[in-house]
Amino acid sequence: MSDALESGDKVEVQWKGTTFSGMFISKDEKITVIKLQNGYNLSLENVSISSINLISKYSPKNVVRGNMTGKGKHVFLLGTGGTIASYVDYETGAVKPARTAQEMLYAQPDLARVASVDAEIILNILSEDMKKSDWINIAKKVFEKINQKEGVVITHGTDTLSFTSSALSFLIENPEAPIVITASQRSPDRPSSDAFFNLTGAVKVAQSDLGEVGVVMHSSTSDDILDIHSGVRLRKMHSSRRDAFKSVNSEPIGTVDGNLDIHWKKYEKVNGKPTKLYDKISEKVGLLYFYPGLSEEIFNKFAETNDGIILAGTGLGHISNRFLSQVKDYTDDGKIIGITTQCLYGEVNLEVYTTGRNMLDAGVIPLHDMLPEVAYTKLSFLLGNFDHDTARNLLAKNLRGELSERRTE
């Protein structure tokens, strides 16, 4: 009978003399997986299963073809892969991305408590495989949906999330509906997963008046509060903790509590101005971390390959003086070189030491407290959509809150 079963069917399984009841998830040549009522997934070897009996067919009351009808406003859920949209392969133990939008919604039935959701997967990759062209494709789909005054939630892998959130912040100007990105450090199939709270909170924020790109993630290791970060102000600060993401040189723009109530601080609201999509990005921008022993050969190849370079310098924004003559040659040739700090907290100041003043003379642009990855995505955006002089002039100016200055509420 198990061959005719579909995901979501309620079943009773006899396994080694023990009866288990739950929701059928999947079956392959070796393993059958069911979800127990306590939320745990149970992986059973087929050779030890004596029978699987259908109790009731899955009758989707809320989920139909990637749709979920529930309370609240309508939200569009855009899947790009990552752990939050992944499931455990019970034969290998590996985590794999969900294949369909309906698979994402099967795992998140509680979303119906807070919203009506349409879902679509446009990418099925881990975030380390994300390319600049993927940012453009995501931005186009988001632009299409927010033009319908519909908030968008993007599920994403954690490792390069801050690059994507920054890129979308620049590619979509004056969004007329919320753009919210969320992720999880742990798979939805694991008891300690942060996926459910993160996604539900993100869907709630997507129904607000947020007029910028926000990122919703755990504020602590407990399931008590979520931080809403600006898309150009956050970084993943821990490899595995559930509260890995922190706002840098800025406070979170808001929080979501355990009751899913939003508590705003300072944030950009939908302002009614025309929304604009920028659909180009330069592939000839690179991010280079300076380190002791960096060879001139590597630096020169890097500079020759790119039209724009973001340097993550030491301390107040320094690199070795032995590179300054090459830097000046490259800036004289029209290349744009911006400097950030590897320290992350604090800002670049090239006026303090001789090295910094020499860098200014060589044409390097100090980028204050902008994060390296934000500077990288910003310069890629600028050189893809504006002429060289405009890009150079805008690089150190605040466009989306990426630099510290007074923000409007």
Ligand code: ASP
The other form holds:
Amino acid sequence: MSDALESGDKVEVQWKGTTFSGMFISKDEKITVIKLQNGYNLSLENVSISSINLISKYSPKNVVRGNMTGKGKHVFLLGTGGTIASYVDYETGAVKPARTAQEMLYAQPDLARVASVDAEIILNILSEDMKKSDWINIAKKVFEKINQKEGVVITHGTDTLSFTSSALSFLIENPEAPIVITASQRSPDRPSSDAFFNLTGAVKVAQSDLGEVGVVMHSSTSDDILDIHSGVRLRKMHSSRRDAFKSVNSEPIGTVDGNLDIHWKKYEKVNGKPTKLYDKISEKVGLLYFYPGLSEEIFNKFAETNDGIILAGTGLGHISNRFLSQVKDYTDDGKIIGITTQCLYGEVNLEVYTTGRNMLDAGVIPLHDMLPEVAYTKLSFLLGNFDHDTARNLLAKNLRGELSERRTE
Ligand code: ASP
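The form predicted in complex with this ligand is what I want next, because the block you gave corresponds to the form predicted alone; please supply it.
Next comes the full complex, and the chain you just saw is listed first.
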């Protein structure tokens, strides 16, 4: 019978007179592996197995929802994919995304120490495949939960996490419960995985009074402290280290220590004002990194297809003077160009060099110390939900803590 079993089927295995119930994972010539309810994998030698009974087939019904009863305030876990949601496939040794919410929870048995969790998988993708419409779907689901005053943890890939965190920051105003995003650089099957600490810390933050989007990730390379970043102020600064995420142009809003105690710095608390969901986003906003050699043709193509452009300029926020007449034509047409800096740290200042002054004359909007991806999600949100004039007026105004209107350093 076990030959017909598929990974995910519920089974009962008789082994040396003991019955084990769990989820079938794999079977080779020597060993059968099942996953127990508590999340642990059990490897049993085939010679000692007297029977394997199928209890129920793996069913698509289980794909999206699961739950786990534990101690502490209830939290909703929304899976979108990425390394944190993956598990090892014992047949191939490859790391695969968890197919079911229950699989995702099974891989994280420690969560029961801190919370009861309902989990749902809304997406199962690597974050480089995330689309703007996905941000809207995530925002709608999160809004539904926080309206019931339930803290939400979103698991996500690390690569484009800061895009999603800032998109959610704009799309949901005055959240009535915490919205927390976490991820991992190393998958949960690896001894050095950061998934467990990040996720458990994120769940603790989702039980707090946080009233903004927070991102919880390792602060150092050891498992001793997590940073809580504002969703509009962070960047993945390293391709592989566990402490890859840093707050840029601001401090983390808090930390979580090894005992899972939270130490807040400056953060927004739930404020009791009604939560508002903005459920639209403009697809006609682009983000362009300026570089020496950028051709006018490329710029024109880009301009033709977008109603708004965020430029990541050099230094204080410059682009070559060669583009000024095109930029002027574009803004004269009522379209919007905002400028940020590739330097990331510090703010743009178009008053220092002639280039900057010419850019101002051509209608470019300087965006202070806002990160390029944050400016990009912000303009996409603004043009999706407001008319052009309002969008232009709000772009350089601080809405969610995404910019400091005046910096001193
Ligand atoms: N490329 C992956 C992603 O962003 C890496 C990760 O999961 O962290 O989804």
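Residue numbers count along the first chain shown, from 1. All values derive from a computational prediction rather than experimental measurement. The term rigid core refers to the most C-alpha atoms you can superpose between the two forms while keeping them within 1.5 Å.
In the core-superposed comparison between the two forms, the C-alpha atom of Met23 has shifted by at least 2 angstroms. Once the rigid core is overlaid between the two forms, Leu394 does not reach a Cα shift of 2 Å, moving by less than that. Once both forms are fitted on their core, the CA shift for Thr340 between the two forms remains under 2 Å. With the core fitted, the CA of Asp9 sits 11.3 Å away from its counterpart between the two forms.
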